[in-house]
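The chain below stands alone and is given as C-alpha cells, in the form predicted alone.
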Amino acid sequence: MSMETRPYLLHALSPLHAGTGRSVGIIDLPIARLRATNIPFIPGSSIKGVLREARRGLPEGEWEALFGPLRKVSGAEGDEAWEGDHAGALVVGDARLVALPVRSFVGTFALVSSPLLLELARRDLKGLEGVPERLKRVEGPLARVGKGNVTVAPEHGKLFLEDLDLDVQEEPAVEAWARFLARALPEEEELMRERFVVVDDETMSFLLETATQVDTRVRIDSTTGSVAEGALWQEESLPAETLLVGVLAAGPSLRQKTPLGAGDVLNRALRETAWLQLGGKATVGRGRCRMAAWPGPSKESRR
C-alpha cells in the first residue's frame, strides 16, 4: 500500500499541558517528555482525537474514511469488527518540540532551539522544498542569531535568557530556519525572524528543565473558604508561543464507496489551519493551539 507523509507545525497559543498523570517528583503533574532525550512532545493519539472533532465539517463518508468509524461499544468489546468496519486512512504522529519561548532581558522573549532539535525536525520535514541545511554543533555556552534579532542586548553583544548570559554569534542559517518555519504561518514571519535563537545543545537541555511554565494551584473548601486539605499542587505546561513539529501519514481510503488517495486524505486533514484544544486543563485556559502545514506537496512517499 502506498503511503504519503506531510509535516505539520503546531503553535501553542496558550500554555499547553499534555501530561503523564501524577508524579512523585517536585512537580505533581509534569508534561510528557521523550524518555531518552527529555524533549517535550504531544502524543499523536491526543492530536488525532482532537483533529477528528475539528474536521467534523467534512462529508460523513470522507470523515469516516480519514479517521475510521466510531466504535459502537467502548472498551475491549468494541474491538470486534462488524460489517462495514474499516481502519482510518490517516496516521497522526507525535508532535515534538522545535522551539521553546524563553524570557529574555531584551525583547521580552526569544524562541529558542538547538542543533539537535533542528536536526530531529529535519527528519520530519524531509521531502519539503527549502528545508535549511544542518546547523553544526558548537561548544557552548553560545547563542546563534540571525541579522536584526531583537533579543540581543546591543550594548553588551550578549543574550540574557532567564538567568543565563550567552555570547552571541550571527549566522545566516538561523534566519533561514526562522523564515522556513514561518512558511507554515506566514503572518508570524516577523515575530519568528526577530526572536529565533539557536543555543548549544547543553544549554538547551538546561532550558528544557527550567524554562517550562510551572503553576501552583489550590482548591478552596467551600465550607471554610480556605485551601482544602491536600488540595495544593503544581502542574507543568509548555509556555504559550511554543512550536512543535510532527508528521501526518496516509494511505488510500479503506471505506467502500469513498475512493480517496493518500494525497486526498492529507489534503482534507490539512485543508486549512486547524484550531485545536489539546491536552488537559482546558477549563482554565490551557491547550489552545493551531495546526498548519507548509504550502506545496511533500515529496516523501513510502511503499
Contents of the next structure:
Amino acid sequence: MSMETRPYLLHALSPLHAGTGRSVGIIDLPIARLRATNIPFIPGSSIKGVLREARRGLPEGEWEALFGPLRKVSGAEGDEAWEGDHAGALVVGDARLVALPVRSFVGTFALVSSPLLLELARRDLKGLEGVPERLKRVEGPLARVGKGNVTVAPEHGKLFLEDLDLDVQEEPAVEAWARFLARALPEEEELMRERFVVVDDETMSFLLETATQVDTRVRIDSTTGSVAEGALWQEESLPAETLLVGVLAAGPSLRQKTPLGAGDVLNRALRETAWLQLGGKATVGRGRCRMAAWPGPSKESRR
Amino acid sequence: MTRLTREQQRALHAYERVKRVPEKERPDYETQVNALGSTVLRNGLAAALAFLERDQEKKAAARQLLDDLASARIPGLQRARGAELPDAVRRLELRGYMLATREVLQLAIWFRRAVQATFKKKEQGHVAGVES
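Same protein, the form predicted together with its partner chain this time rather than the form predicted alone?
Whole complex next, starting from this chain.
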C-alpha cells in the first residue's frame, strides 16, 4: 500500500498545555517533551482526536474513511473487529516544536529556533518545494537573524532574550526559513519574518527548559475563602505564538464503497486551516491553535 | 571509590541538608524551597537568588537555603559560600550562567522532594502533592 505524506504547521494562539500528568519535579503539571532531546511536542493521538471533531462536516462515509469508525464499546472490549470494521486511512504524526516565542527587551518577543530544530523540521518538510537549506551549527552563545529583525537592539547590535544578551549575526537563510514557514499561514508572514531568530543549539536547549510559560494556580476552599490545603500547583504551557511542525500520512481508504486515494484523504484532512482546541485546561483558556498546510502537493511518498 | 550518578549526589546532598533544618524554621524553609524552581523559571537564576539574599537578614530559612545551595558544588560556583552565592551568580559569564541555572533547577527538584519526605504534614502548607 503506497502512502503519501503532507506536513502541517501548528500555531498556538493561546498557551498550550499538552501535559503528561502529575510530576514530582519543579512543575506539578509539566508539558510533554521528547525523552532524548527535551523538545516539547504534541502527541499525534491528541491531534487526531481533535482533528476528527474538526472535520465533522465531511460526509459521514468520508469521515469514517479518514478517521476510522468509532468503537461501539469503549475500553478493551471494543477492540474486537465487527463486520465492516476498518482502520482509518489517516495517520497523524506528533507535532514537534520548531520555534518558541521568547520575551525580548526589544520588539516584545522573538520566535526562536535553532539549527537542530530546523534540521528535524527539514525531515518532516521533505518533498515540499522551496524548503530552505540547513543552517550550519555555530559556536554559541550567538543569535542569527534576517535583515530588518525588530528584536535586535540597533545601538548595541545585540539580542536581549529573557536573561540572555546574545551577539547577533545577519544571515539570509534565517529570513528564508521565516518566509518558508509563513507560507502555511501567509497572513503571519511579516510577524514571522521580523521576529524569527536562530540561536545556537546550546542556547536553545537552555530556553527549552527555562522559557516555557509557568502558571501558579490555586483552588479556593469555599468555606474559608482561602486556598484549600494541598491545592496550589504549577502548570507549564507552551506560550501563545509557539510554532510546531508535524506530518500527516495517508493510504487509500479502507472503507467499502468509499474509494479515496491517499491524496484525497490528505486533501480532506487539510482542506482548510483548522481551528483546534488542543491539550488540557481548555476551560481556563489553554490550547486554541491553528493547523495549516503548505500550499502545493508534497512529493514525498513511501511504500 | 564508589561512583554515584549526579542525581544520587544531588539527592544525598538535599536530604542531608533538609534533615538539619530546625523544627521552627521548617515552614519557612519549605515555602522557600517550593518557590525556588518556579522563581528561577519565571525570573531567572540571578533574580531568584536575589529574593533569598533580600530575605536572609530577616529569615533564617532563606539564609539556610542559600548555604545549602552553595554547598551543593554548583559548576562554576564551587568557591562561593551561602551569602556570596547571589553575587557570584551575578558575575558568571553567559555559558556559566546557563549551566548554573540548569543545575539549580535540578537541585530544586531534590530539595522539594526531600522537604516533602522529611517534614511532617503539619509543617507543610498549601502546595499540591504534599498531602500524605
